[in-house]
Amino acid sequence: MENGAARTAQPVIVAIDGPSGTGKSSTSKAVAAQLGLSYLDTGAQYRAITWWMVTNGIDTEDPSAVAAVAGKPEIVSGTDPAHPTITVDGVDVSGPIRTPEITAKVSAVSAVPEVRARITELQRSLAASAKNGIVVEGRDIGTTVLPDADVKIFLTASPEARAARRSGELKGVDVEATREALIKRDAADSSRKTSPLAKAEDAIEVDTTDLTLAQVVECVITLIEEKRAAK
């Protein structure tokens, strides 16, 4: 029962980064569930603060206006991989934060340094309080949020594969339009000054283009178990 022993080993912090459509969320949730770890979708937190800005009439294209109120919303993330939740000021926003309107505005809001500082602090406190460990997925986890994570993985996939997956998730959305939107968002997230989307030097890159979800999950779990065994 070596496997069972490994699963009760000391807490492990796993950072999974990469652009949209690489299978980050599905992979992270499945890995966390199988290993009994907590799970955090950091993108949802940025979407939540963007939703709050939009709902409260803040001009999301005005960084100073966004910065001025970045500390106001109370964002609470539930970290159960089987049922991750997110609330803003006590309101469940898991549905509203996935709309095209929020998706279109999240890059601008998340580029504001005050927003990143606020959300990064939230993320670090959640990671520190995860008793068994946690899988944290996002764009700057391995580089900025949790640079000392035990395992760092950077998921990639071709723009075509990512667009097909994303349009499949959104049902009936044009693949080509989705591909263009993804490439535009990649450019925005990779070029921002504060904590850009980037692969950490010590991250292991996994190209998911030709892999099934089960294969990606198996690969990530193997990497985590190897790291735990070496500890």
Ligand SMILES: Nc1ncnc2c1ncn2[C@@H]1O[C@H](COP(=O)(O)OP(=O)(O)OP(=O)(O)O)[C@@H](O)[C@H]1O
The other form holds:
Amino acid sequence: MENGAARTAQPVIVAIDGPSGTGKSSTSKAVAAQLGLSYLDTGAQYRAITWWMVTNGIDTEDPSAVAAVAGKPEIVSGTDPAHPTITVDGVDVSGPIRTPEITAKVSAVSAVPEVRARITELQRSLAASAKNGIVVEGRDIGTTVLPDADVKIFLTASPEARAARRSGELKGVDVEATREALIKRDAADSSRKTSPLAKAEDAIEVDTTDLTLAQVVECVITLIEEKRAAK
Ligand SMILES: Nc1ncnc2c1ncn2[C@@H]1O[C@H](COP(=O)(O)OP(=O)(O)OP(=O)(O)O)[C@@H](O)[C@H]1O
Ligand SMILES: Nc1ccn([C@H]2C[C@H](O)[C@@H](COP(=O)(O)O)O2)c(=O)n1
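Structure of the form predicted in complex with the named molecule, given the form predicted on its own:
Expanding to the full complex; the earlier chain stays at the top.
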């Protein structure tokens, strides 16, 4: 952290949004680590509340049922980019929130306005308390959660590249099925009424299709440093 902290003079708030598999988590973690910033994976928070709904037998397709209990779970995110953590009511859910069942149900739960209000409040409070600044990644960070962020990035990549990356992670999973699932989740996340997946007007779009992860990280760090130098 010391080297990173030396590269960062003032607190900086960085919003990184984009569809699934564009490299938001990998890029955000690396940028935060290199610049000595905190890191927040907001998708993990929506997955965590979805895990709680499923574990407690709530019908995730029933928005009123989800809304009625949205305030119940206590979700705590650890923001060290070298060791991000997520707990629900004190239980470490970092593994269980990545199952195909939770992935299939998270878009419906995260579309419920009461869920978004609860999670957005948590996100703003974590960003406000990050001493050196923070990289926050998700779908609506630049548009809704932190509209005054110092730097806003919107990552994109072709569905084929994203599916290939995801299939590489999940050995034996069919690329075409992965591509279809990604497109379906993006469509649900982009079409919901409350703070949909969208590029903020003042966000810089970075197409990562033909870039390595290291190139994307360097590009984002350059954009942050340019913005800081211009301040
Ligand atoms: N530029 C890149 N080139 C090749 N692979 C990459 C690149 N960026 C990320 N990856 C790989 O793609 C996969 C998905 O990346 P990551 O989880 O960071 O995406 P994401 O946008 O956060 O996805 P999600 O929104 O679904 O959580 C990971 O295996 C990661 O290592
Ligand atoms: N700011 C955010 C972040 C995530 N979500 C929802 C929509 C995603 O499909 C889901 C899981 O995110 P991932 O772990 O794939 O990044 O969470 C959202 O609505 N807003």
